[in-house]
Every structure is written in structure tokens, then in C-alpha cells.
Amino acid sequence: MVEEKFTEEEKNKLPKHVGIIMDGNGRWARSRKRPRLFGHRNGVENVRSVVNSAKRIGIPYITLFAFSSENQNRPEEEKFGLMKLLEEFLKRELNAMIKDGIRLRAIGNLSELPKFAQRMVEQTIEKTKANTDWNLTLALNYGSRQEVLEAVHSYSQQTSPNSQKPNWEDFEKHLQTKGLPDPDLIIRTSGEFRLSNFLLLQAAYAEIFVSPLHWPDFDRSAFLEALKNYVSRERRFGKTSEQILPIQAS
């Protein structure tokens, strides 16, 4: 079993929330001389594998960067194909999500998605909202800068001009990720070293792992490698190593 690859000490250090920037579907397809949607389809198939692995290992929150607001600039044919894949995936996985206790959430501006995709996302969210054990969040038509601007506006509408400046605990309630813990680990595939407007505030203290693999090739063993790398790191949150692991007196 996958979880047997972790020691008890490592299990205690596993992340609670993993965000994944699923990159490289198009390049994966191009390397095989196939159309981009072939890569996207194989990328969607890989989602089930990684989500099931996270569930098996005991990671309760997964957030997938599925479609960015900047992706709206892509060709209409590709965008339509991506939305049909999304609809197909949710239709196929809905019963399994209900059975396995997986709750679906979505962040991003869903109103700009095609109506059929909006309906399927909303229906899945509604039908899985009672689940509490495992949480899958899809970032759809999502951009962190726009999210922050909307949060600032929302916060300002609920406070007076003379209010004290907000603390993080107050402000985060106005973000789209309200109710979710901040990500502990951000994984990006395809060897790109950037966050691409993904959870910029929430990932302030997240560890970042970059895999050279394109997303369709990022299998269970690659996910395990990312987790192994994470548990080997020392997370200090601004403190010194000595504050975290006090030196024992001889």
C-alpha cells in the first residue's frame, strides 16, 4: 500500500492541503504528434489517480488549478473541449464522489463558463455538500489577483472608513477559499518555476515542489515523491531551527 512507504514520523508531517498546478497537457500531446485536446483528455484521466492516492494516503484537501482566467485567451475550440471534458468527468465521477465521501468545491468566476459546465459544477457541488471526509476544490476560470481585488471590495463594504486595518483572520473570510485551510504544498508539473496567479496569498507559507513531468505522466509514484520531499523539509514559518527543535543541554 502507498501509505506503507511513509514512516510514522513522516505520516505526522504529511500536508493537509495540497494545491496542484496541472501543467504540460499540450506539450505532452505535441510530443506525441497529437492534438492538444488529446493531452487534456489524458490529463483529466490522471486526476482520478492523484485524487485517489491523496485519499488513500490521508490528505483531506486537494485543490486543482484546472482552468485559469488567462486561459480564456485560448482558441474557442480548445476552451469548449476543456469544458466538455470537465462536464464528462463530473458526470462520470459523481456517484463515486458521493460514495467515497468527497466534497466538491469550486473557486473562480463560474459565470463566464459555458452554461452546461456551470450546471454540472453546481449540481456536483450541491450533491456532495454533505460530505466531510475528503475535499476536492477545482479552480475554474480562476485568477488570484482578481480574487484579492474582489475580497478587498467585499471587506470594504462591511467596514466603516474608520475601522482598523484588517488582520489576516478577518480578511481571509472574504476570499473564495473561505472554509479551506491554506495549502501546505504546491506542486507544479512540467518543470515550470512559477505560480501563475494561483493562490498567491493562501500559498504564502506553502512549500513548492516542481516536477519535470508533464501532468499526464505525473502518476502515483511522482505524487509520492513530492510528498516524500515535503516531509523531509523543515518548515520554520519565520522562526529559527533552534526555536523549532531546541538544542538539548548536554
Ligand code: IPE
Contents of the next structure:
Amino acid sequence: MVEEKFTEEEKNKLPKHVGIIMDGNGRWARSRKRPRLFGHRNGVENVRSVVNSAKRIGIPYITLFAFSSENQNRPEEEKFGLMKLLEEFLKRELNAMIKDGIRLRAIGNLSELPKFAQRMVEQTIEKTKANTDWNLTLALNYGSRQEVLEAVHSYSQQTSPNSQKPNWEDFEKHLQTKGLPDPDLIIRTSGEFRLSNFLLLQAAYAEIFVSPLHWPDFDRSAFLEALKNYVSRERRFGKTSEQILPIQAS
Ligand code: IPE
Ligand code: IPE
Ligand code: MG
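Switching forms now, from the form predicted on its own to the form predicted together with the named molecule, please provide the structure.
Now the full complex is given, and it begins with the chain already shown.
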């Protein structure tokens, strides 16, 4: 059992929100001498198992970086293939999401996605919006910089030119992640040490874990390893270690 892998103390420290940069599908396919879309297809297959693991462990929020704003610069054929996979995935998972109490959300500029994909995302969001147990957010055509520019625009339209400087709590309501807690842990697969425009502000104090595995190979045990690593860390949020653990330190 997964739960047995964590002590009671560790269970209390588990992240509430995990963001995953699902990278490496192309390299995974290339190493098998297969086309990139074969890698994407296998990547999508992996989503269900990681989301199920998160549920069993008790992590209420998962956000998956599925398609970045900059991925719009990829070949048309790859983009179309990715959108068909997204549509297929949502069609196939809808009943399970409803049954398991998973609420789907999306961040990113959906209006620039092909209509069929946009429609499927919107319908799934609508059909799962009453769910409250688990929260799956897909970042689709998402870029943090674009999100911030839109938030600045939306915030400034609400306020007068000589109003006070915004505080963070007021400003973050204009981000696409409104209603989601900040990610505690960001996992990136495929060995790359960068955020690639993913949740740049929200991840201000996120712990980062980089796995060498390509996303289609990132299985349940790799996920548990990332979580084990996370619970062993001390999150100081700018404070000193002594402030965090006054008893042990004295
Ligand atoms: C991640 O895999 C999926 C998307 C970005 C859509 P990649 O397609 O980036 O795979 P690599 O990085 O080329 O191996
Ligand atoms: C980041 O991966 C975006 C997603 C995983 C969806 P990329 O493969 O696009 O990132 P870079 O270009 O290597 O930074
Ligand atoms: Mg990549």
C-alpha cells in the first residue's frame, strides 16, 4: 500500500498542490525510433495513473502542464495530434472524473485552441464543476508571462489611476489560477532544470523536483520518490531554520 510508505509525520507534510511539467515525450519516442506523436500518446496514458496515485495518497490539487503558449510554434501536424489526444482523453475520462469526484479546470488561453478541443474542455469543466474532492487543472496554451499581462490589464481596468498599489491577495484574483492554492511542489520530468513559463509567480516558494525519466516512464514509484523527497525538505519561506523548528534547534 502506498500509504504505508509514509510515516504519520510525513503524511502531514504531503503537498496539497503538485504541478507537473510533463516533458520528454519526444525523446521517449525518438529512443524507440518512433514518431513524436507516439510519445505523446504514451504520455497521455500516463496521466491517469499519476492522477490516481495523487488521489490515493491524498493530494487534492494536481496541475499538469500539457501545452505551453510557446508550443504553438511546433509543427501543425504535432499540434493537431496533441489536440486530438486531448479530446480523446477527456472523452474517455469524463465518466471516471464524475464518479471519482474530480473537478476539471483549465488555465491558459483556450480561445486559441482548435474549436473541437476548446468545446471538449469547456464541456468537461461544466460537467465536473460540482465536484469538490479532487482538482485536476490542465495548463493548455498556457504561459505565465501572458497570464500576468492579462492579470495586470484586468486589475488596472478595475481600479482608478491613482488608487493604491495592489497587494498580492487582490492581484492574484486576476490570475488564471484564481481559486487554486499555490503549488507546493513542481515536478519536471526528462531532466530539464527550468520552468519554461509555467506558474512563475505561483511557484515563488514551490519546491522543485527534477526526474531524469521521460514523462511516459514517470510511474507511480517515481511519483512516490518525488513526494518522499519533498517531505524530507524544510520549507522556510524566508525564515530561519530555528524559527521553523525551535524545539529541535535549541
Ligand atoms: C512534452 O514532451 C509534451 C509537450 C511539450 C507538449 P516534448 O514534446 O516536449 O518532448 P521532448 O522535450 O521533445 O522530448
Ligand atoms: C514545457 O516543455 C511545456 C510542456 C511540458 C507542456 P517544452 O518541451 O515545451 O519546454 P522547453 O522548450 O524544452 O523549455
Ligand atoms: Mg520538451
